[in-house]
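In structure tokens, one chain follows: the form predicted alone.
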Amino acid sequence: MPKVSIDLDMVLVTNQEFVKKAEDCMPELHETMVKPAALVDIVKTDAVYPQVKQKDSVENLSNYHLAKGDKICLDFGDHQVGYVTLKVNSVGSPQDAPAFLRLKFGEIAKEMTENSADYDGWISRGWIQEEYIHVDILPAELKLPRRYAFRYMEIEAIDTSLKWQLVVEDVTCISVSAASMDEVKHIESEDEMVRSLDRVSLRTLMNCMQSVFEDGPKRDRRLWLGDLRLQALTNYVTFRNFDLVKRCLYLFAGQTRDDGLVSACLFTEPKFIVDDTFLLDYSMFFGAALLDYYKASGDMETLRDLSKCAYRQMEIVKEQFDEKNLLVNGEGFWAFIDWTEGLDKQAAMQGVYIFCTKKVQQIAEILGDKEKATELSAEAETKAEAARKYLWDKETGLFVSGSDRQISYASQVWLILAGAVSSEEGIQILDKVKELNPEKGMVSPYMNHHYVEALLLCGKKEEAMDYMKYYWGGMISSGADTFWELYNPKNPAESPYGNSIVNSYCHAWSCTPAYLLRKYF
């Protein structure tokens, strides 16, 4: 199990004014009734992803009489986030025993072929979307209280009796989101894959837009700062829901650690509270996200309100540098960067610090704080100079990280995005790391997004497009309706949790092709 930075004795400071401003931006969710599109069979094969075969029209649903052990699978045609209602009845003799049902929901077909009893991962099996229900009296209407994220729904009659069978007469889902597809114009292109990248990205973002920008509507249903920054960038060029971003920024600033550090994530139910997980890269991204919001919305009041919080994140992280002006590796899981196992994060974090320092410098400039802007400009250059002096390996022409001088994609990408090298140098670095193909690659759409942005920053537009088609297009080719939390083309079944049944298959940080296509293409 990964180590996580937690503090059981953490003291929180709440700014009630900020919390009130966040609550004033609570969205009203759009509701859409959706019915299943078809009855299907999901066939497990030797391949990682099973085959989905249409079995029957959903209009014939009530023709299926379910005795003990019988099951049916419904395909809703696309990824849904919402509340399910079933109308069930019986046929045959009078009901002489309760109906015992098992309901299983899956975001992708692969989940439907996995046995939850085999799960032995390190995060809670409570995330597996599976219900066992007794119905004493039929007919009945079952309004399931939980919210589900799914495309496929399996209904199994665990038991009825020998004298009667179960009939499912109707199934509906009230899908919910703070956004609507009616609010956005899809990209027009003669390239079908480009259209698919956009469509799936938009669906991903829309289904993560709830009372906050959730990281995943199946799991974790929380607001994470790193995810928020990428969701917000995509939102600005698509749904343009500025109030939802504003709400999230005020929530993060509304409750911090007693030293002012912003948490990596927060909960909104049963009450608003930050998590005891702190990731330094995520904390630094608060300032970058605030600047992006201001540039998109022009909301000077929010920029002024939250600027001190943005400044404070950089002040706290500044204390983590050594005499060489290099960020010191801390104990445990001190930064995210990517899920890549064994990744040394020092160089990448150096890049994130420089990147975010420059973003916060822009905030100071906009607010007319010349002294703070000058201080941050000098700080960014000092840390960039240290990266060039101590982290640059002349032999390979690449940046290295940590005492073992590890070479990874993440180190190169973040120091390029930080502007620690010129665009021309960045081109050479990207070519060399691709040729070297280091062991420490990239496994999350989050890290892959930043790789594509580095390509685009260096003018490698055609290569960036090809890579988007390879990476996000690989998920589409594997049946994705929404983009996933994790996708490793070299190991499609990979999971950071010990079993892919708890992977999130609609995940916030993977929605960015819609942003990249609109900004750069």
Given for the second form:
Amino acid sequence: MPKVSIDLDMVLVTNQEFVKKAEDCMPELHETMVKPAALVDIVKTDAVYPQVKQKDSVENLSNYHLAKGDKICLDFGDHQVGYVTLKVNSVGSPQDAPAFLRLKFGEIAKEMTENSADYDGWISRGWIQEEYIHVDILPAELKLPRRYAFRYMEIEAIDTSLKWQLVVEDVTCISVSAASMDEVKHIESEDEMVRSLDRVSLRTLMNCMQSVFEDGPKRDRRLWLGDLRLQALTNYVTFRNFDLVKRCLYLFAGQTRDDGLVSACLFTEPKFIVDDTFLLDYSMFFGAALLDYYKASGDMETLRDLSKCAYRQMEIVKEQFDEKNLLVNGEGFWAFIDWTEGLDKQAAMQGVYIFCTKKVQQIAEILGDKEKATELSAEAETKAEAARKYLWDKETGLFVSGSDRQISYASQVWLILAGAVSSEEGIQILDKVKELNPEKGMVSPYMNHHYVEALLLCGKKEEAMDYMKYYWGGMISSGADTFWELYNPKNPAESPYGNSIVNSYCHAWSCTPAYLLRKYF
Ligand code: RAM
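Swap state to the form predicted together with alpha-L-rhamnopyranose (RAM) from the form predicted alone:
Entire complex below, previous chain first.
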């Protein structure tokens, strides 16, 4: 569990002009009416992921007369994000007691076999998509007020009475997204796995594109900067919704800490406010995301408006280096990088700093700010030199991190992406780290994305493709319709939250195969 510190004294500064520009880019959501595709049984086996067995046609839905304890499970055929309405009725004697129902929604079948009462994790159980409802008078139309992210929906009659049973006559979902599949061309390939990687990535991204780029429509349903950067990159080559990215960038710059630091995430409901979580890598990615947006859209006005905010992030982090020009490890949950337990983030963060400095340098160059560009270029070089001098371990031929000289994938990947080594050196590093297989591996698709980018940067195209098929393909083989927040092939039940019931199974930062396939293959 990351140490969470709540800073109630934090002073926020709002730029109303930026907030207004963000509001002007508020998307209109596409709505699609979706009906369940079938009635299914979800059967637990010895395997991690249960089996889904077709049970009946949905045409026969109202033939199921549910008495106390009976349940049915509906399969909506694909991952949905939307609002559900049910029509329920009674059969038998007059309804002499309230209908007492439990509704449960799951993004993947495994969630349907998990019991919310067993949840013992450290984030809110409120994220579990489950409702207990009393209906006094039947027939009734139940319009559920929450938005759910799901493919499966279970309806359990917790109780009726001895004299009547519950009938579900109809269920519909109005699925919502700022994007539409009609706007995108799927990848054509002879290879079925490549087509699946693309299809599942697109669905993941589409379902996370709401009034902002959400990290996950089940959880946490908010805008995170690290996730945004990868979603935006994928969006530019697929749905091409530039305004949604513009909106998100203006929101981040629209409210910052009083020293100008950009928050890691923000809320737009009930009103716009940034969160008191600050992750230095995410703050620095503001500049990288801004440059990517400009390159994709050509929107010079936004680049100009937001460049100061991008510069500011680098200035703030610049203060955190020691006399050797190494970034000092922060306290608690100070940087993200990955959810790998016990990961020392110093070396990876040194890489992120160099990477982002170079991106922000490009912004300065585009804006003709020569002095800033020269300063940033020198800064990137100094920090890369320090990494080569102090973080390089001659014996193993790998980068080390922190006072314990920890070896991890993350350190190698980020220092390669930062260009702290040549691509020939990068090839050797990537081969060595794979051979060494350090205990500190990678668990989030976010970190795995950066690993694949490092392979591609070093020209290891075939290995990158094989890895995508192994990693994201592993989720597909486990039944994924959308890619997950966390996937560790070596430990499928892993969760950063102490229990996987609250894991998100449509998580934006995992949508990047659609980007990688289009950009590099
Ligand atoms: C989690 C979310 C989000 C991520 C942060 C760091 O809360 O999964 O996507 O960016 O962690």
